[in-house]
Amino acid sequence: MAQIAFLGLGTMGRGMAANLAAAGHAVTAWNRTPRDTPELDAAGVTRSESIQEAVSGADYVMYCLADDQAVHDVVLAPGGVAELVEERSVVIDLSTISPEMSAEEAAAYSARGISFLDAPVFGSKGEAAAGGLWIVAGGARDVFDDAKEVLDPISETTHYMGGPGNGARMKLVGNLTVAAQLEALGESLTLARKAGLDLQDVLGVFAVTDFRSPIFDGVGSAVLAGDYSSSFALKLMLKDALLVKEFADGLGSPIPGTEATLATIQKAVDSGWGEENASALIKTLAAEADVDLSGAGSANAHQENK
C-alpha cells in the first residue's frame, strides 16, 4: 500500500481521500482552510497542518483544487508543492484547469526530475463519494500504469490520453459535451412544456431512444422534482465553460453551440443561482419561456399552451 498526500478537501477531494484510505492506503490530507471532515476521520485519514508535513515521505502527492489560481497558489508559489515534494514522489493533479497551467506544473516538476500526471476527473459529488469517477490522464505511460494503484480506488474507469497535458485537454473536450447536453435538455424540456407534453412522458422517451444519456436520466428527474441541490456548482461550470472557450479560441476551433450555452450559464449565475447545481442553467431557459418545469403533467395543466 502507498503513502499518499492528498491536498484539497472540497466536495470532490473529501470523497477521493476517503476512498483511498478505504482501499488500505495511508492518507495524509491537507486543506488551505480549516474544515470539519468527520467522514475522513472515520476513514482513518490523517490531517496535516502544512503542505510540507503532508508531502513528507509520500509515494504519491494528489490534489484536486478549484481553478488555475488555486493550483498556482498551492503548487507553484514559493513554499508550494513543486518546491517541497520529494523527488521520489509521483504527483497527480486531479483538478480541472487550463492546459497552460498544466504545462507550467509539468515544467516545474520536470525541472526537478519528478514524475507528474495531469489526471482530471469526470463526475461530481456522488461519483466522488462512491469511487466512481472517470479519469483522463496525460503523462508518461509507465507512470500512468504504476499509478493505477491509487487511481483505481477513486474511479470507475481510467483512460490514458497520451503525453503531458492531454488529460487537461480531454477534460475540456468532455466538459463541452456535458454543457451541451444540459443546454439541450433544458431547451427540450422547456419546449415540451410549452407544447403541452407531459414531461414524465418526455423523459420516458429520452430514456430509451438513441440519444439517451445518463445526464438526461439523472438531471431530468431532478428538474421535474425542482431539485437543484449542488453536486457540482453552477459557478464551477461557468469556470469550466470559460476554459473551454479559451482553449478553443486558442486553437481556432469554432464552438458556436458552446458560446450559446456559456451565455445561458452566465445568465443563470447572474440570476443568483451560482451555488446551485450546474443544472440550474435550465432555470434560465424556463424563465425566458415563462414556464415551470417542476412537477408532473403537461403545459395544459398550467394553461401555458395557448
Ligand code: NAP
Given for the second form:
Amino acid sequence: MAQIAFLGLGTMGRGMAANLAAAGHAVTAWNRTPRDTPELDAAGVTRSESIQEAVSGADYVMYCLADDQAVHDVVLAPGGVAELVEERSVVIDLSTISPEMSAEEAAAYSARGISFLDAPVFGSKGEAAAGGLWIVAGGARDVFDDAKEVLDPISETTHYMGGPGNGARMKLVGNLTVAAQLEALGESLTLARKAGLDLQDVLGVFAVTDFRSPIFDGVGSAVLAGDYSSSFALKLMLKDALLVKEFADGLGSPIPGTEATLATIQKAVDSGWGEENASALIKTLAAEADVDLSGAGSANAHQENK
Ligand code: NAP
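Next block: the form predicted together with the named molecule, after the form predicted on its own:
Following is the full complex, with the preceding chain placed first.
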C-alpha cells in the first residue's frame, strides 16, 4: 500500500481522498482552508497543516484544485509542491486546468527528475464519492501503468491519452460536449415549455431515444425539481468554457456552439448564480423566455407505453 499526500479537499478531492484511504492507502490530506471533514476522519485520512508535512515521505502526491491560479499557488509558487516534493515521489494532477499550466508543471517536475501525470477527471460529486470517476491521463506510459494502484480506487475507468498534456487536452475536448449538452437541454426544455408540452413527458422521451444522455436524465430531473444545488459549480464551468475557447482558438478550430454556450454561462454568472450548479445556466434561457421550468408541467399531460 502506498503513502499518499492528497491536496485540495473540495467537492471532488474529498471523495477521492476518502476512497484512497478506504482502499488501504495511507493518506495525508491538506487543504488551503482548514475544514471539518468528519467523513475523511472516519475513512482514516490524516490531516496535515502544511504542504511540506503532507508531501514528506509520499510515494504519490495527488491534487485536485480549482484552476490554473490554484495550481500555480500550490505547486509552482515558492514553497510549493514542485520545490518540496521528494524526488522518488510520483505526482498526479487531477485538476481541470489549461494545457499551458499543465506543461509548466511537467517542466518543473521534469527539471528535478520527478514523474508526473496530468490526469483530470470526468464525473461529478457523486462519482467522486463512489469511486466511479473516469480519468484521462497524459504522461509516460510506464508511470501511468504503475499509478493504477492509486487511480483505480477513485475511478470506474482510466484512459491513457498519450504524452504529457494529453490528459488536460482530452478533458477540454470532453467538457466542450458537456457544455453543449447543458445548453441543448436548457434550450429544448425552454422551447418545450413555451410550446405547452409537459416537461416530464419531454424528459420521458429524452430518456429512451437515440439521443438520450445521463446528463439529460440527471440534470433534467433536477431542473424540473427546481434544484440547482452544486455538484459542479457554475463558476467552474465558466472557467472550463473559457479554457476550451482559448484551447480551440489557439489551434484554429471553430467552436461557434461553445461560444454561444459561453455567453449563456457568462450571463448566468453575472446574474449571481456562480456558486450554484452548472445547470443554472439553464435559468438564463428560461428567464429570457419568461417561463418557469420547475414543476411537472401541464395538468393534461399523459404518457402511453406500448
Ligand atoms: P471546489 O469544491 O471549488 O474545490 C476547489 C479546491 O481548490 C479547494 O480545495 C480549494 O481550497 C482549492 N483552491 C482553490 N483556489 C486555491 C488556491 N489559490 N490555493 C490553494 N487551494 C486553492 O472544486 P471541485 O468541484 O472539487 O473541483 C476541483 C477541480 O476538479 C476543478 O478543476 C474542477 O474543474 C474539476 N472538476 C470538477 C468536477 C465537479 O463536478 N465538481 C468534475 C470534474 C472536474 P479552499 O477550500 O481553501 O477554497
